[in-house]
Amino acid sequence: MNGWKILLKEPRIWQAIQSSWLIGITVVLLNLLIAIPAGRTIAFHSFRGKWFFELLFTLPILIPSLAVVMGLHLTMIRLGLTDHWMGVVIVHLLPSVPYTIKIFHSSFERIGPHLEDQAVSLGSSKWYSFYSIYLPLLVPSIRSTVFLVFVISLSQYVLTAIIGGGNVVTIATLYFPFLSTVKESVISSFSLVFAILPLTVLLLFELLIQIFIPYRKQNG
């Protein structure tokens, strides 16, 4: 208890719970935005410089985020994207995208082309297709994702340093410089709010999932 006590007391603690929260769902919404249709047009169409496109998503998981941030804050700077939370939404796609491309184009991959070449030879629209058929079959790596991008997004901490600039602070920014100085307890108690923040969010997303997506009841 004395290590809840100690955190409790620091001033930052909610506004790090917030941010964390607040930056960690944008990103794992721009996620989904991005490799959704990203990694369907991996998996189902064959196009010119389909290779370059493959390795341009691959890049950021080839090449340190670090070195890619580094170059970026300059231009993030001339941009006023610096010291603010949707500079590090930004920053926070860079190790995250990569994977989450990587997921759908399996998953895509997996579902196969037919069964929209069949709704839509039965008179359905393609983005009815989409909601009604690949969407419920989607579900497992939507899970997935949420989880494993917001703890991606969760523990990045140089990364929120660098293009947050001390401003934007997050559970990961106030956790790493309390390593060397506190007790164990409050050591703990940090950890189990790290535990806890992605399980609320992908309990979040449970429920969006549960009010959205058709078919639910009968595939769960």
Second form
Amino acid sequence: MNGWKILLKEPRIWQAIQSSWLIGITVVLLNLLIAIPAGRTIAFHSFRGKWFFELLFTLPILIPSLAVVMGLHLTMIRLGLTDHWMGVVIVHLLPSVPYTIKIFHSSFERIGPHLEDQAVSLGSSKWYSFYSIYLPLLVPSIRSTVFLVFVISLSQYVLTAIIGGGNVVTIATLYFPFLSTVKESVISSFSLVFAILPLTVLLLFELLIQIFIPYRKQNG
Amino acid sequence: MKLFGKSNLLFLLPPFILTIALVGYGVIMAISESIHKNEQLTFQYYVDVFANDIFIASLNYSLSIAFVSTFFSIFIGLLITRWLYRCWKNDFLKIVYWIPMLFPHFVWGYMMVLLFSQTGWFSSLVYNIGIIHKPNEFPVIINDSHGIGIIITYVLKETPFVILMLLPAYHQLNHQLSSVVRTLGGKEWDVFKTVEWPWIMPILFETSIIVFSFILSAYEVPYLLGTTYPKMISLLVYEWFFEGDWSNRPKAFAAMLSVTMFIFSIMMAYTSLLIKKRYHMMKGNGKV
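Structure of the form predicted together with its partner chain, please, following the form predicted on its own?
Expanding to the full complex; the earlier chain stays at the top.
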């Protein structure tokens, strides 16, 4: 337990956990906001150039993000986004949104468009049918998105280091310099922090799901 | 099917803008930095980079690590998936393959150092048992010149990802077709070749490109487990980009863009192949 004591006395660790939380949760929310509508459109509609969009949305994970971020660096300095957590949030969208779109694409495909048709033909509004039918069915996908995206956001060292400069300290940017300077027991405790944080976030979202999403009993 | 009409395309706008504004713009800016010297167009930096022994060594090193890791991740992932989908009903297994995802790559990397370095747990274990007589007789697989430590870390970490991508496909597979092959006297290999392979091939290709490009341009794990020479490409580029004099910066751009172009051309080749295959597959399987 000595490792934990030393680790928790380090003032920067709390700051780092806080900003990792803030950045990670913002990235998760933006991901859901972007990917649920897009995943639905790709799954339910066929239109010209669909394959092009699907390919385009995979690009951010295929093109090395280091190349992209180095290119963006100067512009982001001019826009005042470097050294700021918002800038870090934006670059963390790069390695996460493609996965989220894939997750929702396949889950909408699995559910199928017919439930929505039925609800609308029975006189429900589109938004209400989405809220009452699809949202409960999407819960497993939302859960895996929250988890996956938050872990992706936690794991970014280079992107955070380049865009965040020295000012945005997340647990990833703190972990690396620690590796060579601190005792093994401290690093081991620190490594566990990486597993604990996603679990807390998952718990938070589980709470939100219980409160806001209807008909959980039938589908849970 | 038309519920929202044209507004459906509007939903594609946010990820579209995101991709264009970040990836498109970023790459174009990077290209522009790599071909300008004193406001004049030049390919000098690309020539410099490819004449640079350090870069060539690093490129070879990165490519071979990425190829080997991708191959093993896909192969092992495929084997495990085929075994898993038969026991799919067991929810416990779903949780087990999520566990490796819980930790970032570099934490796994650190665990590798802890376990396998010459002063690590396994080394002292076999030393205490008496299999080796000195700790430095333990085989060097961390910070070794072949990148074995890096490869092991990536295979461990990417195999669950491969399973995650493949399992839904196996779930949707028309299993009656497998029974047909078996009743007609086909072996396990025939089932795989005629039923499973055409169905999973596009996903397998896509997954392998994602894994390959991820490993090729990774920074964190090689930073922990790599050697000082040759370095993985991202480490070299980061060094050129950030350390010391600014004259190395265009070279960093040129090096990173060469890697990008390499990945991009593999991707284009795959895509042109896949569009045809996908079409045939949809007609043949009768499921879509």
